[in-house]
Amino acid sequence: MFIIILMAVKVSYLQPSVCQWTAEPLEYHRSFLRENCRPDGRELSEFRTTTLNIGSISTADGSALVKVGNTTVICGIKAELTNPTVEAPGKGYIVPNVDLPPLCSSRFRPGPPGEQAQAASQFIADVIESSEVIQTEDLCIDRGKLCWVLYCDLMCLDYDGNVLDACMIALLAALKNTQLPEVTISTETSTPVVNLEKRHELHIHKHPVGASFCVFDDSILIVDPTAEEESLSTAELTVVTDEKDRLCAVHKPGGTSLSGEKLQECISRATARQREIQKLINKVIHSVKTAQ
């Protein structure tokens, strides 16, 4: 209780007037940044509280619900049998799709996917391929004839910035929660026979986790930005690493340039974040298995 009171006093001391926040939101944020903190009380390098729930969708083959602060993303994975592509007869494939509907924020409009949703879907697809989170050969059942396709639908339920990090966590947790039924090929009819009673988990080869950053005034670096911080920043950056500290992806959609020193700082923070999230996912999965 004593610590909470001290924190409240600190924030109220730094809090500018409401009029200043309304008329000059950038100056409002700068007044906090000068004190090495942010309007929500976090330090510049501090992530918001992250919570995870898996198995949220009973009709999906795997699912997870993630909250990073107020940003909420749910991921459902549906597996279907299909024919392999001609280019990769010994592989299955994964199809991610990110949905940013109007219900998650007033900035999004009804209709076809907007530019941000399309960019997010492509980013997730690139990370899946570059990180090798799943070997697509594992999804092949009968070379050139039958394979699994995993449809990974990610929907944002509440948008308050940093949706890419939330999507990556939700996808990874949902993949680790996915169980595929046993499939055999009938020798008599040469058709697939699906045994829903026998299921097996996916083999997750890598555990990619993203860490997003924003730059203020071309020099001040903050992690896990809120929606308002994103809108006021001069640059955004997302770094994806795996459990072996391997750099899987760097996503920087324009904005001002970053020095090598700042980029290295982002990579270092991203590797620490990866360990935190993987530990969280493993803990939740262990809790679910123990409860069953």
Given for the second form:
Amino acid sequence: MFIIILMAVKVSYLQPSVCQWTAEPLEYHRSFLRENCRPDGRELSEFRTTTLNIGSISTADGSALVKVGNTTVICGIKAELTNPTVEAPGKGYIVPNVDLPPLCSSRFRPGPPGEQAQAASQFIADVIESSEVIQTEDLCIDRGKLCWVLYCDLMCLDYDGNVLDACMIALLAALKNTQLPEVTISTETSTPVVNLEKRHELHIHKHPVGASFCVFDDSILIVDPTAEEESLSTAELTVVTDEKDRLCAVHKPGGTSLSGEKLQECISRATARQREIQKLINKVIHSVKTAQ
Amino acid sequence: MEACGSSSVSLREFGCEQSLLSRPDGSASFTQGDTSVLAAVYGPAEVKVSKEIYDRATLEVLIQPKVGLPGVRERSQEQCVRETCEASLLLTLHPRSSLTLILQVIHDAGSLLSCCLNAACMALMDAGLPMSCLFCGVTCAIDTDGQIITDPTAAQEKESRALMTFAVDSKDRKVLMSLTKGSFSVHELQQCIAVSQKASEKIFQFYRDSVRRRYSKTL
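Target state, the form predicted in complex with the partner chain; input state, the form predicted alone:
Okay, now the whole complex, with that chain kicking things off.
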């Protein structure tokens, strides 16, 4: 009996109370980090469970729904025919757009997109360009006359941190799921004829996957931060790698400085994450194909 | 004006002028070659209730392009500049107040973001705001032969395979901010960081010289 009471005291000492969580959130998190774990039971370098659903929107040309813990992002791709730009007559283009609606978190207000949503859109556009996930030449149908434009709309349904990683996975999975109809240009009327029956997949050249990190108290590095951890951290970092271990983006929008060793740690964790996610995407696509 | 093109790291010519505007609390213009940015700081001043933070000052950064309205790219650069400044400024000394930093692009001839960072740092210094360290921006481009070019011009940026901008702090020469474009290997990244850290020495020396020159005139 005596032993049980002692144990109970020890447990309550180890687990900071809910009271502290509301009153001193930073101290609450620190007490967990001192023990090399996090309030949700994860280790410092552990990602949350990632689930992927492909082809969730039947009316889109390609779509995917990703959940990283509670964070949910849905991506829909709409392909439209358009004229290529004058500067690049042999290329199509991709227009990504990240939307963080008031639905997903109380921190976002209705109205025009805020700074975070715009910065996320720019980041996704930069990654698409840097990684060459799709060769934009593949989207050209008739040089200087007709090409595809892919509108990639990414919407966050539940914001619990690390929205960039979730967006990257959703975009990659949706692009792999995209089926473009065959387009021929009729010789008589010289107008495009779309054959909706005959569809082909997009050729994905690279598989860029991101891994996000947070720096706590200028020194402790944690992966896949939740919304609360993001707001308490002193710096954020996102590393994007492809399957050939080349870096496509090292995005650190300010915050406290990071040493070279810590950066190396982030990069090796990001390459491991790339393998995991590519395997996951391939598995889901395979299971969708066998089900058909 | 000071020429700065010797040894291994070559940077274009720098130029800096502080407190050239009368209305702002601090202002500076910074030029790197033909790239030029004008920065102005207002504050600490009264803050809007909706933007008030109870334990520190609210920093707002606005980047005005040379022509047209600021777009998504400017927003993303604003975020980078703001978070870099937040890391070096001691904002907790001015709780419930607002700081505004305006960066007007005069001319973009390559390495714009690093020029913005340098102008921002000089303007914050001129405003006399308490800071824990200084910072500077360095842009590196990797060309098709794998050569690293520091402080590239617009033409060099266009031809490059990868482009990276870093903000380096003056205390431990560590990376405060990083923004990259194009794909590159881990080794190339480390090389670029090392080159930027070396280049930052020159920029900090320039900061020191130009501030010394300014105060030796006024005293």
